[in-house]
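Shown next as structure tokens: one chain only, the form predicted alone.
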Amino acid sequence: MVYRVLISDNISEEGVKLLRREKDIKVDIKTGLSEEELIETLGDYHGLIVRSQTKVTRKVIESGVNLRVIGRAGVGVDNIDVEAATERGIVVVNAPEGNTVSAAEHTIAMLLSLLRKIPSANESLKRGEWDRKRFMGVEFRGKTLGIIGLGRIGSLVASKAMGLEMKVLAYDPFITKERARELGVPLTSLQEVIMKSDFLTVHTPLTKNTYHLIDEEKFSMMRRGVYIVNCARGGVIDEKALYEAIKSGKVAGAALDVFEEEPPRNSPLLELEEVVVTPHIAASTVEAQKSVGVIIAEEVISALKGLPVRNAVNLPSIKAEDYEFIRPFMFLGEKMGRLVASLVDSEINEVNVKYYGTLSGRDTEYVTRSVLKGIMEHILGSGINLVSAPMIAESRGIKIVESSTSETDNYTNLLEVVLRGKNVERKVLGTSFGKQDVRVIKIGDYNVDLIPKGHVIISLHEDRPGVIGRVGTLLGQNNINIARMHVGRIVDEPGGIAIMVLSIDNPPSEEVISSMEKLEGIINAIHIYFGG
């Protein structure tokens, strides 16, 4: 299959080259499209890459009938309707680390320009003036910088500020005190940061909760003569309230790289000498643009090919070390989900996922999502992904239960998936022996050794001579080669019912499976395709 990707805002040539290097990806660059033009165009594309200019609205998303991934070459995604994308199972990815250094450096540069009145002094001197007294500045050293938002950029700003001998206070409801201690930054309330800071900088996304976070009330709480910087998102600061605070002298000056309306047409802030502005260029360095272009290209390629992505906005974030550890279990979980769902021929009411051993101490949400993806794909067919799987399961009234224990017998780790429905319960267990070696080791009460790849036939049969031979003859007559076989009992004694797991080189027809079930001694048989 050839995937088509539309780039509607300019990204680095390195990112474009990376996409075009893929033989199964075709790239088109069409910038400056209106919403209507984008709606008319998007239906043919599987991927969309934007920066901040393109607005990916609900209408745009609904027009992308083949859309699988939206990539934002940068950090903020307020120009993308993430909720609408999630509802349609579209992965939204960004490049949060690509412009971190550039944005942090620009923040410090803006603050320095503001405190030393560099833009005004530059203009004055170029007009032929020599007015040194007018441009009396303020030092960094010993002053308190309040940081609202201690994420990647905010924490780097904190580090640079401390290097400039500033004191730092921070507010971020999503950062733990342990993480703040690692950074050497006191974590406190929003009110305290606002009240105690000489300089204030914001580094939050624009959400319903952060819109006009700094408003008239917050300005009234600040020290007189405070300086404010916003290189994050327009709208976090109420610009009308900021204008009034500057005019009254409460705020000594502001440095703004972002605005509620961009470009800021007729903004009274642009008329004030106390305001330093730049046209949303905090991430505009050669290094940053190259980095975000490459990162977003890599993420879009992974998403289109069904591989895990690290920077999905509508998926939970995960530490790099946890991600590397759980990758084989994501693969195993999806295959186990497909397997256990194939063992149930009635409605499913509950999915129970349990983690044993070393898995119990890890962030395993991606594994649970992978299990649900496998289950839902068996029920509904392809097109399910890690974004949509939990939502689809819940919409069908399926209860999802997760649990873990550090205890396990014989194995370092175990993954257990149990499906419960009306008068039915099916269970499978699996483990990983390394990044490339995962196994299903139990189906129900039967011990097995199943590599979940390719075509597999699973059958229950009477444990007596001749039964397995008849199956081999049938498959041979139909030119189906057995690559691997495992036969298991509940107890290690002859007689009773046994399980047979056959890995085969080519898919059996429905007639072959039906003929197999009619063989003497065979109780049932199912064919499962696990993929590569």
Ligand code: NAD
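What we label the rigid core is the largest C-alpha set whose atoms superpose within 1.5 Å from one form to the other. The shown structure was predicted, so the numbers you read here are calculated from the model rather than taken from an experiment. Numbering follows the first chain given and starts at 1. First, how it differs from the form predicted together with nicotinamide-adenine-dinucleotide.
- When two forms of a protein are overlaid on their rigid core, residues whose CA moves 2 Å or more are considered shifted, and G43 is not one of them between the two forms.
- Core-aligned CA deviation for Y211 between the two forms: less than 2 Å.
- Relative to the superposed core, A73 undergoes a Cα shift smaller than 2 Å between the two forms.
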Contents of the next structure:
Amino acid sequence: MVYRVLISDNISEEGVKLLRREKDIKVDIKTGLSEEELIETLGDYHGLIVRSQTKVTRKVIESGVNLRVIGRAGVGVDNIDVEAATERGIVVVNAPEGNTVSAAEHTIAMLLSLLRKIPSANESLKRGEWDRKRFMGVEFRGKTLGIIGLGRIGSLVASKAMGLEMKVLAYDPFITKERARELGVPLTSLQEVIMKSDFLTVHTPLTKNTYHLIDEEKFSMMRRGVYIVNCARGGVIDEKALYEAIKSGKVAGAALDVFEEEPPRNSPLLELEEVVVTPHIAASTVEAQKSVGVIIAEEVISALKGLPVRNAVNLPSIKAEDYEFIRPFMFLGEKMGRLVASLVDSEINEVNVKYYGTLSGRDTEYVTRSVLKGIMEHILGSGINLVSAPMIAESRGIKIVESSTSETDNYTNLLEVVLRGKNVERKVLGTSFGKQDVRVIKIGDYNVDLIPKGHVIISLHEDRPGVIGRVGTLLGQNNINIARMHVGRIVDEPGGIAIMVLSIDNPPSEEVISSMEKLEGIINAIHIYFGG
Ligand code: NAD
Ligand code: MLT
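In place of the form predicted alone, output the structure of the form predicted together with nicotinamide-adenine-dinucleotide.
Everything in the complex follows now, all chains and molecules, and the chain you saw is the first one.
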């Protein structure tokens, strides 16, 4: 199969080369497309790579009928409708670490330019003026820099600011006190950061919660003469309120790399001498662009080839060694999901996944997702993947419960899946003996030895002579070869109800299954296709 990748914003040549080196990937670069043009074009592509210019809206995503991955060569994914992508099972990857240093350096550069009025002084001198009074600056040594958002960039800005002898205060509700202590940054309330800062810089993503985080009310709480920096996202600061705060003298100046509308059209902020601006270039360095280009190319290649990705926005990240360990359990989990769902013919309310032995304490989210994929595929057909499975299950009101224990009897690892529905509960247990050898070892209370591959018939029967022979004869008459057979009991005594698991070489028709159910001594029979 040849995967087609569309690059719709410029990324580094190194990234493009990496993609083009892959024999099964064909790359097209088409930048500056309108939403309509992108919608017309995207249907042919399996991958889309963007920076911040392309708006990957729900409509765009819906037009990508073959789309499997969207790569964002940078951090912010506010230009991508991640929810719409998740619903359609499209993995969204970004390159969050590739431009941290450049963005932090640009933040400091913007702050210093602002404090020393470098852009206006530069322009003035180039106009032929020599005005040494107009460009009176302020020192940053000893001043307090308030940082809102102490993530990758915020924390690097903090360390650089401390190196420049500034005092630092930060607000970030999602960072632990330990992490802040490690960074040597006092963590406090938003109000305190706002009230105590001489300079304020924002480093949050743009979300519903951070939209206009700094608004008129926050400006009113600030020290008079405060300086503001935004190298994160336009929209985190209310631009109208900022304009008024500068006009009133509350804010002495602002340095902005990002805007609510990009490029900013008719923004009165651009007319103010107190405002220093750059056109969203905090990440535009040779190093950062090379880095994000290469990272995003690697991620898109992995996603297209079904390999684990490091920076998925709508999938949990996983270390390569953990992925290697859980890979057989992902395979097993998906098959067990399909099996347990085949045993239920009413609505499902709850899926319980339990990890035993060496699986406990491991990163098993991908296994749970695989179980859900198997269950949902049984119910809804193909087209469900690890990205969409949890969302689809939850949207159908299915509760997902995970637990683990280090204990196991006889096995080093066990995976248990229990489905609960209205008046019904079905349980299956499986294990992996190595990278290739996975088995289902229990269905309900019955011990079995089922290799979950190909076509399998599972049947309950009366444990007495002749029943198995009649099944063999029926399958033989229908030219169905039995490759493997396992018969199990709940208690190892004759005369009760037993289970029969038959791996067969070719699929049985519905008539064969219903004839089997009519055989004397057979209680029920189901056919499951586990795939390869
Ligand atoms: P990050 O995810 O590492 O850090 C963001 C931090 O914001 C997190 O620690 C999070 O806990 C915190 N946060 C979230 N909501 C918050 C809230 N309501 N109040 C306070 N803190 C909150 O991201 P990052 O890599 O540091 O990037 C930060 C921002 O910079 C993003 O918006 C990104 O898009 C932007 N960015 C811009 C450029 C540019 O070219 N101008 C370059 C790189 C990144
Ligand atoms: C980002 O979020 O990474 C920035 O906006 C940088 C960029 O896309 O150039």
